[in-house]
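In structure tokens, the next block holds one chain alone, the form predicted on its own.
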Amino acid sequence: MLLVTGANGHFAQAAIENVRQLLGPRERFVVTTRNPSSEAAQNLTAKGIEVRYADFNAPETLGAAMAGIEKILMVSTVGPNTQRFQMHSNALTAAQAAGVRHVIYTSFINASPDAITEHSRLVHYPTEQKIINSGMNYTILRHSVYADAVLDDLEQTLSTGIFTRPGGERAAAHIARDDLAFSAAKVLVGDGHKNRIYTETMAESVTGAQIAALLSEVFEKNIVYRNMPVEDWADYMMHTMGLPEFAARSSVFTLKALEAGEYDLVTSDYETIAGRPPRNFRRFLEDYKSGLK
């Protein structure tokens, strides 16, 4: 049996509806949440799959949640950095004891624990530790930048002709949330893949001053890159785009390792795992505004 964890968020939505696409409607498989009564979960269940209760922070609910399942798409969770280790390791330990075979884990680039980002040090490289020991089998994704997050502040953008953001002079290589989630669905669902690392990225990296030249031409408003001090981001994120207060704080070591370059970084691996090519940030931005019409 198949599971995915955190069925609540974006991206685990996301990857759902892609495993129910690839299976078919008489495969089973199985999600869980910590709030199996949202709106999201009980149209889960609507569809006919299975919604178990599971909360990483009571490892006394995991047990029940991992029974029977061979196979998981842990979905790293969403919280302060100083907790998330914890949560995930929490779920590794009862994976084990279950007899889980593989685990699939969302990361993130470059997690090392020199890294910049906060929670490539404190979170997922910890997390990756942990599973590559762990004796089950494991798949290693590790996210680029999300290129969701130009759109967390578009309308601002769109309404100002300005795109702000630190470190927009060093190029990063995004990748969008629900290519991620395709092809994490196509690694739980398939076989293979077992034991190893992949970097995920576009097959392009672009700037900041890149970005507002796409955001002028998909959107047809003149648009232009202003650098924003990294000092100031947190406020920014927190007073513009609603984000709270741990989130909108780890984001500053994010945007430190952007000016840092460490998201320059393009590889093939996407298109190894998905069997087609990651769109760009063009078409990326053209999908989102006819997504809007």
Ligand SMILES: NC(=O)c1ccc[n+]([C@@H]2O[C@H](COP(=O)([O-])OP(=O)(O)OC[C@H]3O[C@@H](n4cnc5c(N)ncnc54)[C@H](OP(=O)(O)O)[C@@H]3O)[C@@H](O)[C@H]2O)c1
Given for the second form:
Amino acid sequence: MLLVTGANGHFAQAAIENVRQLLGPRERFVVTTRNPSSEAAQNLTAKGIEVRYADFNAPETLGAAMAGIEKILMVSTVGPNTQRFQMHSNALTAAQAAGVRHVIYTSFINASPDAITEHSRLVHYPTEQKIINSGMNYTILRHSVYADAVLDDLEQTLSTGIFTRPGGERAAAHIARDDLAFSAAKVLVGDGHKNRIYTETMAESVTGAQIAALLSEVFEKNIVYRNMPVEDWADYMMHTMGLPEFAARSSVFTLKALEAGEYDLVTSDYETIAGRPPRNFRRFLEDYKSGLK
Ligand SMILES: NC(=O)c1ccc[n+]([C@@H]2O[C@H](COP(=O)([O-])OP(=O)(O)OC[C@H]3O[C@@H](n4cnc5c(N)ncnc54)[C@H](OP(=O)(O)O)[C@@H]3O)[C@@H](O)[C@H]2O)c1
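Right, the form predicted on its own is done; let's see the coordinates for the form predicted in complex with the named molecule.
What follows is the whole complex; the chain from before opens it.
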């Protein structure tokens, strides 16, 4: 039996829909969430998907959640970076105990113990190490920066004509979250990719000015890139984008890493896994504009 965790999250929702389509209507699979009574979770139940309760912060919930599962798409959690590894560790311990044979994990580009990116150091790298040393088969999907982050303040970008970020002088690889949901579903549903680490990026790495130029073309409005001091980023995220403080604080490290070139890496791994190329930035924006995302 297959399992996707975090069923109420954006990435997981998209991955689940892809799994459903790839498996066809008669094959059963399981999803877990902290909130099985949400509208989104109830929609999954109505489609015949088994929804189980699981909270990675509550190890006592995880045994029943993992019972009978052979392969799991473990979606990295959202929360303070100081707590996320423990959540993942709890889930992995339960998976081992339940006899799960293969773990697919959504990690982050260039995860390493000395990364500038805080969540790479504190969350993704140690989680990868725990998975690799667990004895279970694994597929680590290191996601590049979500292109979707450009949408968080798109309204302001379009109204002011200014796309503002720290670090935009350096190119960075991006990728659309929905594309990553498709490739993760392919790995979950298919065979192979055992004990591999992939880095999923678009086929291009882009600067802030290049993103501004693409926004100008797609939204038919003059938009320029303006650098923002990295010290101002957390407040901007909280007040303009409405992100919680823990996410804004973590994101300062992410933007410092971008400034240092930590994400300037392009691979062809996405096509290897998905069997088709990822959308480029222009196509991602065009799809968003036309309501496809
Ligand atoms: N590459 C990037 O640029 C980038 C950007 C943002 C996030 N991410 C990572 O990608 C993942 C998916 O992003 P998203 O946009 O789907 O985030 P999201 O919509 O905010 O979803 C949060 C996810 O975390 C899960 N979660 C939180 N606390 C949990 C807990 N205690 N136990 C189990 N699951 C828990 C949620 O599951 P339930 O609510 O269903 O329990 C949900 O799947 C995130 O979780 C984050 O690790 C990557």
